[in-house]
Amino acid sequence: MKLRTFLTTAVAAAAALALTAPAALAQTAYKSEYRMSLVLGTAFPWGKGGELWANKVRERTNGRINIKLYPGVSLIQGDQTREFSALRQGVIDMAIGSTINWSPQVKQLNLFSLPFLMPDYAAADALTQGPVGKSLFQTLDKAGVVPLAWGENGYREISNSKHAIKTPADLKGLKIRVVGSPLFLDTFTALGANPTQMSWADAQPAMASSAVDGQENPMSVYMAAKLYTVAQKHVTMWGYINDPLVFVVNKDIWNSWTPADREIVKQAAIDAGKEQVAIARKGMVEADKPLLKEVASHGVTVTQLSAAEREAFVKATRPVVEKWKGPIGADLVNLAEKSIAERKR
């Protein structure tokens, strides 16, 4: 009888251990610190999103998951186009990355860089929050990362040190700093500019020394970086592309966490993403666009295009859209155009 009781107790203990072992193993495998890669620091909406995500995760896991921010893509020596590959390889644990920077590795992300595809914020939301966003998350998952939420760097406007830009002809010969994307090179070449590829770390000194004439970035970046101090005295609001951000985690890291903690990290990303988008759009979505008034207060000429003026840029870059439909995927581009046409304004 004693032997039977002992065996019963032993079996029950073994069963209990088997049930708890995965969670226990996952817990012991947790790192003391997880490295989050960001292009921009917390002075910018992009970096603020990283800070929000890290803080929410730390609070909601009671410190089990501790995240440290690495802005300036410092984990890969500032080369933002290498970020996605480094994330897949485990050099980076998690990131909030730009669809532009990751598009060389995931060609479907070039969708967001098609010039003049998204005429307003409602169009951008129709893509990230609709079937296009879901499709791209599936693509990213197959590419080797775990996508969790969308953020936003914002609509990219153009600035330069020479003159106001109102027509494609005004871009002729201007040296414009762009990120390392072939689609960007095609777009600015089509407009008659001289696109010059360089990292963000190199861009500001290049503008200060007049090595380049201009750049294109969201106005939140323009202001946080004080680009009006490096001769960028002419800004044109043309909204030619919107740059969504993606909150992602390395797959091995994701699998090392318990299911409960994965859900916490995912929800924290969704919540941080919504807050980050609101921060990125602040000053631009209000009727009087106070951010543009602040820009002008620094002696900057702000040019806002009429519908007809914008259409001239649309026509000039249409061949670029047609060229890139195939590499991106015609079905995905068609779905995007359909989602935008049906958007709620």
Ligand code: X2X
The other form holds:
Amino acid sequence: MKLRTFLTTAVAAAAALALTAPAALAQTAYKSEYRMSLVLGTAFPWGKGGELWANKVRERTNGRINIKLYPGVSLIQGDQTREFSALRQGVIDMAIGSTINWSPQVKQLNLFSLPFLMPDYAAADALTQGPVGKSLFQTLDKAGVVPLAWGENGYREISNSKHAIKTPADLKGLKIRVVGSPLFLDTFTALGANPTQMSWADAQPAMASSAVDGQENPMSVYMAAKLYTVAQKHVTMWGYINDPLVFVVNKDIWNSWTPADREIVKQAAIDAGKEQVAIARKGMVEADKPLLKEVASHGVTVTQLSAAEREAFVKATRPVVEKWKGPIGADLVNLAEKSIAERKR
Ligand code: X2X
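Previous: the form predicted alone; requested now: the form predicted together with this ligand:
Up next: the whole complex, starting with the chain shown before.
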């Protein structure tokens, strides 16, 4: 090669490198490990979702993106309502989080905690998989994270150590552990109970020592955490709310990946989310609800409500729905009600 040609080629190559430098830099800036935050570990459907997502990403990127699970929200010392802020700040790289835990920062997510909004699984799907889900993803994006897919913690049923709950009067004076969104204080106060906020980590010892009488969580969580061993011998199936899970990535982390890798991470989240929802519903969607039989086999009273009995709880909590419509956004609540009314069953 003549010197002149060589120089021209070298200059062109240097220019090309300069142009592509940000992308090239981004690729070399991959971390050896990414930290995924979760409240519940792999003994629970929630943690299984994390494992599925991480494995799919590792396989499909040939190990370029390695994810380690941090259950028990251990990156933020178990303080689950700080997860969203930590995610935004980069203390956490990615997460599968409950809408409940992020709703103190993202008020629209309180939608899913409106009592008796979603009568069945089809209603929950109509929200996450329809225009409401899209709108909430835009909100999350604006709030500074990259939302990729929906999962599910599940329909939350109430348990306690004292007696069967059949009417709101049965809740009177019961000390109920709730998660740290103010909406829950309103709901349980409206029902005559005595709600107290604490993290999941603190909740189990509190039940064991009778510092609290009851709690509300999906039956899959109740079973995997063996809540019948911490005096929770009465369960009422009232299905008052369902908390979806959201698969998200911190924005800077997302931007550090190549477009091809972003697509892989997103598709893996969607695939893992679908599988995770099926795992979360297992035992509850079959006609004979085998999970409830298993619960009852531990000496637990499982109370089913008639339509009229359930209606009494709906009526008692109606003012809470009215109060929270404004803070959540009336348009969003209306869109949710419309999506549910038009749902496929
Ligand atoms: O703390 C709870 O109750 C749990 C595990 O369900 C959530 O993180 C919302």
